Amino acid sequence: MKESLIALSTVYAPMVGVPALLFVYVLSLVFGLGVLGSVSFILVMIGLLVFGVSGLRDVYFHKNNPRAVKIGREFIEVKPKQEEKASDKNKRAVTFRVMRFHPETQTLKEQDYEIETNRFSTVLDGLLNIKAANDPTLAVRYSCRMGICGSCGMVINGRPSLACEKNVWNSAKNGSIEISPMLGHPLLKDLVTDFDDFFERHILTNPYLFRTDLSEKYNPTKEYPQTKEQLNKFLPFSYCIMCGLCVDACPVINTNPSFVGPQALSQVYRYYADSRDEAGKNRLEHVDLLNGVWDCEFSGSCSEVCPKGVDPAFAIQLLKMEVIKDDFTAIK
């Protein structure tokens, strides 16, 4: 309390004293007090001189130190330490260790890039920043950037993933992320793979509904009704976005390229389980082969990496059960 009163007095006492002296000087003139008036006048001039010099000093000091705050007769500079710390917390340097495929030499070579990231950055954001600011020759495939198109599939820290769904800070280990192309598909350049064979396998499954009522098909008069149970039977398997992660994770198709693959087989079951489809028996005959459902070893790795929870491994086992039921029915 004592220190506060002293600080206030040092600031406001001169401000009060000068007007008071001016008042005394005016009274001395009115009442003819010559000595008192002269003394008051001298003191007033001294006070105004002191105020003028201190004011100029304050203006000059504040101009050169805009962050300074005057407390009493002293200026204290306030440094934005907290703001700097907050900004530092929102940024982090992460090393991207990218295994780049060079088609000229048919080899994979690691190349490191260190970039600044924030807590919302995805792996795809980081790769696009590298391409924009560090290395425009880096080849990356992407489209929607929100986990719908499935174009940005790659191997991140040894696991097939969508780059747009992987957060950099959560994925970084010891300040670095390992990124490589999917080896379950033919390589084109860097992180870009060839999906021609993948789409051909999908087309061979006839991924559409077969109907015998052609008149209703081409001139529809009403919708095909379905119960909730009929819908739930195939709906979980219809969320496939054809990203190819399940094929890259499958140990069978990577050792036996003739295997139809988890994505194609899961889509066979999706249309087989649809109550509106009328080609069920043909679909079962199409996959009742050694390189069809019977080549699946049920490792479950395809379902583990699926970003949409389609569970291709379960769909293949359901197809196996339907094939066995159909065979028993034929024997009877």
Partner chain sequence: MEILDYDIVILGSGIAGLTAAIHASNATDKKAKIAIVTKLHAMRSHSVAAEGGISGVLYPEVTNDSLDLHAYDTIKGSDYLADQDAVELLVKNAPKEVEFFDHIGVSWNRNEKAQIEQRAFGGMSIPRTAFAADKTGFFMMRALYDEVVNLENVSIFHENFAYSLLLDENHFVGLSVMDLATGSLRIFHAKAGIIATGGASRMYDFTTTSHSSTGDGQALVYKAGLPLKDMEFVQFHPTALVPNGILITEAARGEGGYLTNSKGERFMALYAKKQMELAPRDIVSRAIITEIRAGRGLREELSGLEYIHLDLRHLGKNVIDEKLPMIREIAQKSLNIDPVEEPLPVRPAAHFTMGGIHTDLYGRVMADEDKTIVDGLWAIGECGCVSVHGSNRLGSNSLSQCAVWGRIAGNEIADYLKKTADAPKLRKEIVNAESLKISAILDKKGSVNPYFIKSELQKTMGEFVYVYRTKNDLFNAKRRISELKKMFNDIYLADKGKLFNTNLRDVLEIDNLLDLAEAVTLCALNRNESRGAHAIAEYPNRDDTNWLKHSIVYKTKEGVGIGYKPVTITRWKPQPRIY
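Would you mind generating the form predicted together with the partner chain now that we have the form predicted alone?
One chain, no partners, no other molecules: that is all that follows.
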């Protein structure tokens, strides 16, 4: 399976040195090396101290052990069934091991479903087959089945993913596939999670194009010009489908719920970097907070799981640099 990440991609834990280098690079571009070169050197050290720690932190999924599922704060390895399923060229029986949340008892329980799949089947197809033929009580959130509506986020083999984008045969290990709800969001029923907090975080950052020419905005007479270069500054960050995978994967927000989180912050940068936006530095004030950009420890897991290549981790570091740049400019 080929992956297509559009923006500069960040990587999980071993990322340590890169953000620091990025700091130096951009700061020296902005201010020129000189006195500030040594300042940026100090920032490298700070960067290493702050971000280095995150390299040691567990993130939500284990890259080397996809069967490990996070229950509470512990990783538990779920053993697969031993026997190999009979398989022919076109059809294959696969066991869907679904972690179901029962709202009445507030408990998580595993349930196995064995279903027939073919080489095109996605995990969502499988779940909908289960619902239609085996167990109509299974709750799943889904809609477009083409990776653009952001409904079907769940944890597949220990990794936050969109069910409609995961091919069953490529994902199954020893004839089975592990599925659980995103435990980084409050649970509603089975695989369905509650997005109220997630939406609230997004809304709190004022995610809309701010303009002062309101009559032109709502009764337009001509377009706002924008060059391709200006477009490309924010374009990668506008791909966010609000699926919630990044929040599920973020080690910070899962231990400190007051953190604004990767999705909302990436959208702050999206509007900040848009040449048509007039909010300017006001957007930075909103995020220059302990629970804003400075809570991000750059584990990079948000960018690792983003199905649309948004790279929230990068957006947050860019915001940090804008904040610092703004402070320096003020001193000058």
